[in-house]
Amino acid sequence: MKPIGVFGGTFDPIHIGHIYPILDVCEITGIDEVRYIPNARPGHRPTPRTDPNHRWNMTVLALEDYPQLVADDREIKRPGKSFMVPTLRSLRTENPFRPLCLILGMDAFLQIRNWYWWADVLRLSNIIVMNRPGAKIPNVLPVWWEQALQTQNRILYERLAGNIVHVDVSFIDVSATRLRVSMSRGDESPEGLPESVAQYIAQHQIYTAQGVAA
């Protein structure tokens, strides 16, 4: 069976850094189901000020033109701080069989130690490290990292989880928190930001200069 791939993140807001490398991997890897999971209240960085409800709403918006592309909210929907171990834990229950690929980009993926239950994430899941032009690679590996990292993304396919493959992918210079500031100044539509989306924003007046998130 086909994989499902998962990417978390704020989506503070959805831009097309957060879609385009994506489309990257479905390309590449043939995963034709990427599901979306913006965070409620993230476990490892502070909480956005833009309501949850809000940045589940523009990740709505900014998926509807890509079929791929699945807004999920079971981390919306769940009390307390959103850790992925318990959603890959979920995903699995509902897809036992089914192969589940955690995407990532290098940053992030350097960090996972500092993640709570990190070790788990490879018993639950594949990793996808998205490889960005310009992101160093350690010289010397852990041995988790490299017992694990395969060259050939069939294994993907093959294995449930325990795998991690690095996949290049484009270069999108966007930041979100260059966008939140751009528009807390009065730019309605800045470049990088999905039409709907940006629409959505003026509409609910998100990010006014009294309220824009670190």
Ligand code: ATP
Second form
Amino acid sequence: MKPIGVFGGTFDPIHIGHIYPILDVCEITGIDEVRYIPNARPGHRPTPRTDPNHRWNMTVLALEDYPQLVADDREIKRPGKSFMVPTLRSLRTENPFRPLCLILGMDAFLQIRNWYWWADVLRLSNIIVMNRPGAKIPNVLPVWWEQALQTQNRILYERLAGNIVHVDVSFIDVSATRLRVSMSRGDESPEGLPESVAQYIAQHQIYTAQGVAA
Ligand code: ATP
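Since we've got the form predicted on its own here, give me the form predicted in complex with the named molecule too.
Every chain and every other molecule in the complex is listed next, the one we just looked at coming first.
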């Protein structure tokens, strides 16, 4: 069965660094369905100032042109903190026979031990790690990382969960934090935003209204 890609984030705002590298992952691995799951109240970082409904709407707009990238509102709708493990459990229940592949940028992957129930992630899902500008692998490579570099992508089709692979994606040097800072300083169309998202932000004055960038 074809794996399902799972891509979570605050998407505050969603930008091209959230899209082009995932399209690379799809092309390289053959995955043709990636769920974009904006979190409502992230478990491992402060809750974004931007209303979850705005972050959801921006995600939907950004993905309009890409049928293989699907916005999924389960964390927006779920009350309480948006932990990834319950999200993976619900996807597993809905798709008992399809491998799940949680896709993480290197920065997020290096923080995974700060997540609640992080050890359960690999029981429920495989992990695809994408390189990201600025995120460095520690000098001394952990054993699991050496294994990830040698693991073939086809394992993502063979195992429902439990494997880590590294996928080499285009370097897109954009971050949501930098975009928020630019926009709060008055830059109305910073580079890195999909056009539809830039228009939505301007229409709702999302980041200028926040004043100081979070
Ligand atoms: P912030 O600056 O607010 O932390 P962000 O740009 O890192 O935001 P998030 O929503 O926190 O975006 O990230 C969601 C996921 O997207 C994470 O796995 C992160 O590593 C990945 N990601 C974000 N930007 C890029 C990028 N330019 N290249 C590759 N992965 C990225």
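Positions refer to the first chain, counted from 1. Since the model is a prediction, treat every value here as computed from it, not as a measurement. Just so we're on the same page, rigid core means the largest C-alpha set that superposes within 1.5 Å between forms.
Relative to the superposed rigid core, the position of the CA of Gly186 differs between the two forms by 2 Å or more.
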